[in-house]
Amino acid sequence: MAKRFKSPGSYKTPAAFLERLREIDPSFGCDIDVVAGGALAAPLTIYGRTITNRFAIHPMEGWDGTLDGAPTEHTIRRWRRFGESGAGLIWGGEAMAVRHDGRANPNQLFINPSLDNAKILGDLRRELVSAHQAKNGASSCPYIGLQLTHSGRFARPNHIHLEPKIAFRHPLYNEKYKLADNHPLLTDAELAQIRDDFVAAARVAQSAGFDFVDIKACHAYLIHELLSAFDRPGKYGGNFENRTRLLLEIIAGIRAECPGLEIGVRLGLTDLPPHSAGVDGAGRPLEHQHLLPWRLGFGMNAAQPLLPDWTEPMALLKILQTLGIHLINVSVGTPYGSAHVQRPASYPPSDGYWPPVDPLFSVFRQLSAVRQAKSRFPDLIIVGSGYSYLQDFLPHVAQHEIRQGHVDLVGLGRMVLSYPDLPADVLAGRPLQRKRICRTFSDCTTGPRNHLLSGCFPLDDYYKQMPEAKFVKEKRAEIVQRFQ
C-alpha cells in the first residue's frame, strides 16, 4: 500500500508542527499564537475599496445546479455560507460557464441565453451580501467577484462522459482519457467565439452588480490550456505572444464594454507532468521521458518537468501588471493531472491517487509560488492557495504568511464547505470548532466526481443526512482497501 502520512490534525501543538515544517523546508513558518485583531485582521485596499480582514474564499465548482443552469437551494445555502464566513474578499463565488458546451459539469451554472442571467445571479449575490451582513453588521459589505470560465479539454456539458473543447494535442492526456489523436482542435474562429462570450459574461456580472470579474487561466482549462500551446499553429499557439493572446483580449473587450467593472485573474503558475496511481496507489508521473524537450504546460521546466520555470509565468504577471489587472489568485497543478499539489489531502477522490509525497510538501509548492510572484511584483494583490490542507493550523501558517508579507490574502476553499465560519472565529479570537475542520477526506470530490452533489458529506449536517453520504464514505472505504 501506499505510504500514509501524518495528518495536521495529529499533532499536539503548534510548536510541534512548527518542527515538521521546518524539516520540510526551514522557510516554512508558522506562528505558534494567532492573534486577534492581528495580521489577518489587517485592512486591505483592492481597488479603492477597502476590506476588513485578510481572508478570501475561492470560487467553488458546482455540481448543484439545474440542466438549464440556473441556482437550486443547495447553491443558495453554498453562497449563504460564503457571506457568514466573514471573508472580506468572495473571489468568484462559483465557476460559472461562459456557454454551455465550456461547463465542467451538467449541473454547472452557465451564462444560458434563455435565462435572466443578470437577475440569477443578482439574486445570488443579494443572498450572499444579506448573509454577511447578518452577521457582521448592515454597513458590512465584502468585495465580490464572478469567476468566468471555459472547461475546454475536460468539459463535461450534458452527460458524465467528456465533450472535450481542445486548444491542442496533448499526448499524455489523450492517453489518459482516451481521447483521439486526431480529434479536432477548437479553430481560432471559435477561440474567437469564446472570447466574445466572455466579455458578454463579464456585462451579465456587471449587470448583476459583481464588484470584478475573474478570467479563469488556470487548472488546465481553456484559458490555461492556450499557454501551453507551443505546438499550435495560428494566432493562439506557438510564441508567448500567441499564447497568451486569448486571456488579453478578453481582458481588452472587458475593459472596452464593460467600464467600472474590475479584473482578477486565477493563474495557474507553474504543473506537472500528468500522474495517475501506480500499483501501490501512489501517484506517479505518466511516462514523459519521450517528449522531452517538455513543450506541453505552463511554467514547467523543460528539461526536468517535474520543476517550475518561472520564466514566462513572470512574464505574464508582469503583462498583467502594466494593464493594470493588480488582483491576482495563484494556483499550482490541475486537479485532472496533478492533484496531490492542486488539492493536498489525505485521501484521494475516488477516481484519483494517493500522495506520493507527504501533502505538507504539497501545500509548501503552492506557498513558494506565492513567494515568487509576491517578491517580483510586491504590488500586486495576490491569494494564495492550499491552506485547507493545514487543518488545526491553518490560522497559524495564514498568520505566518501574511505577517512575513509572502502573500495578501488566504484563500480557502474545501474548508469552507465543512466550516464557513472559520474567518469569523479566528478573527474573531475564538477557538476553532475542530469537528467542523476539513479532514480532506476529499468526499467533496468525489461525490461529483460520482455524478453527485458537491458539499461536504462527513461534516456538514446538511449533507451528512442525504442518502449520497452512505455512498461516498462506501467510496472512501474502498479506495482504503483497495491499496491495503
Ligand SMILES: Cc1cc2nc3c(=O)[nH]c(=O)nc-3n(C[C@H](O)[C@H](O)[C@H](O)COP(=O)(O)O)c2cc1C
Given for the second form:
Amino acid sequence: MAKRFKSPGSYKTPAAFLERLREIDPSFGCDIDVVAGGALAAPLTIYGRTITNRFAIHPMEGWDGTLDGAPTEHTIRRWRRFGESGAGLIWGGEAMAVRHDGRANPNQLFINPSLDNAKILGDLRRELVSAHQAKNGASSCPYIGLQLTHSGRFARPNHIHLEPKIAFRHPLYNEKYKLADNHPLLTDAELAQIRDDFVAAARVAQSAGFDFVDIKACHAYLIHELLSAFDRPGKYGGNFENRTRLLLEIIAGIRAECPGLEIGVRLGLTDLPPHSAGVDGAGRPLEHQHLLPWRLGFGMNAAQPLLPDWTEPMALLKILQTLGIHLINVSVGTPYGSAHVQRPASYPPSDGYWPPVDPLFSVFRQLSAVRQAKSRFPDLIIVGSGYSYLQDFLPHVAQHEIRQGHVDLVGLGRMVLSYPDLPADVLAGRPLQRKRICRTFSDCTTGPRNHLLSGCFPLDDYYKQMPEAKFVKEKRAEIVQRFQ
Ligand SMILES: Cc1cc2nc3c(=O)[nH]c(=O)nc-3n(C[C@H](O)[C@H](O)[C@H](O)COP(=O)(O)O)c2cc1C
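Other form of same protein, the form predicted in complex with the ligand, not the form predicted on its own:
Starting with the chain above, the whole complex follows.
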C-alpha cells in the first residue's frame, strides 16, 4: 500500500508545522502569526491599477457550461463566489476555449460564433463584480482577466473521447492515451489560424470589459505543448525561437488589435515525466531512460528530467518582460502526467495515483519555481500556485512568502471552491472556519474525470446535495480500498 502522509491540518500549532517544513527544506517557512493589515493586505499596482490585497483567484473550470459554450447557473455561482472572496486579482475566471475544437470537455466555455460572446462574458464578469461589491463596497473592484486556451492534445470538444490536436509526437503520452503513432500533427497553417482565433477571442474579452487576457501556456495544453516541440519540423518547432513563436505571435496580434487590453501569461515553468500508479498505488514516473536526452517537456533537465532546468523558462520570462508583459502566473506540472505536483493532494482523483512523496515536497516545488522567477525578475508581478494543500497553515505560508519577497500574489485554487471567504477572513484577522478548509480529497477532479461537473462535493452544501456527490464519494472509497 502507498505510504500516507501526515496532513497539514493535523499539526497542532504553526510552530510544529514550521518544524516539518524545515525538514523538507531549510528555506521552506511559515509565519507563526498572521497579521491583519500585514503583508497579505499590502496594496499592489498592476498595469496602473492598484489592488488592495495579495490574494489572487486561480482560473477554475466547473465542466458545467452549456453544450453551445455558455455559462449555466453553476458557472455563474462559481464566478460570484470568486468575486465574494474579496481577492484583489481574478486570474482568468476559468479556461475559455478560443474555438470549438479546442475545448477540454463538451461543457467548457468557448467562443461560439453563433452566440453573442461579448454579452455573455460581460454578464458573467458583472456577476463577479456585483458579488464582490456587495461584500466589499461599491467602489471596490478586483483586477479581472479572462483565461484563453486551446486544449490541444487534451481536447474533448464533443463527447467523452479525446479528439487530440497535437503539436508533436510524445511517445509516453501517446502510449498512455492510446494515440496512434501516425496521428496527424497540427500543420503550421492550422497553428496560424489558432493564433488568429486567440486574437479574436481577446477582442471579445476586451469588449466584455476584462482588464486583461491570460494566454494559457501551462498544464500540457496546446501553447504549453508547443514550448517543448523540440522534434517538430517547421517554424513552430525545433529551436527555442521556433517553440516560443506561436505564443509571441499571439501576443503581437493582441497588441496590434486590442490596444489598451493588458496581457498575462500562466506559464508552466517546469514539469516531470508522466507518472502512473505503481503496484502499491503510488505514482511512479513512466520508464523514460530510453528517451534520454529528454526533449519532451519545457524547463526540464535533459539528462535527468526529474530535475528542472531553468534556462529556457527564464529566457522566456525575459522576452515577456521586454515585451511589457509584467503579469505572470507560475504553475508546475500537468493534471495529466504529474498531478501530484500541479495540485498537491492527500487523496488522488479516481483515475490518479497516491502521492509518491509527502505533498509538502510538491508544494515546495511550486514555491521554488516562483522563487526562481521572482529572484531573477523582481519587476515582474508573479502569482504562485499550489497553496491549497497547506490547509490551516495556508495563510501562514502565504504571508511568509509575500513578506520575504518570494512572490507577489498568492493564488488560490481548490481552497476557494470550499471556502471562498478565506481571503476575507484572513484580511479581517478572523480565525479560519475549519469546517470549510479544503482537505484535498480530489473529488473536484474525480467529478470531471467521470464526465460529471466539478465542485466541492465534500464541503459545499450546494454540491453535497447533488446526486453526483454520492457517486464521487463512492469512487473515493473505491480508490482507498483498492490500495489498503
Ligand atoms: C476543479 C479544477 C479546475 C481547474 N481549472 C483550471 C483552469 O480552468 N485553468 C487553469 O489554468 N487551471 C485550472 N486548474 C488548476 C488550478 O488553477 C490550480 O493551479 C491548482 O488547483 C493548484 O492550486 P491549488 O493548490 O490552490 O488548488 C483547475 C483545478 C481544479 C481542481
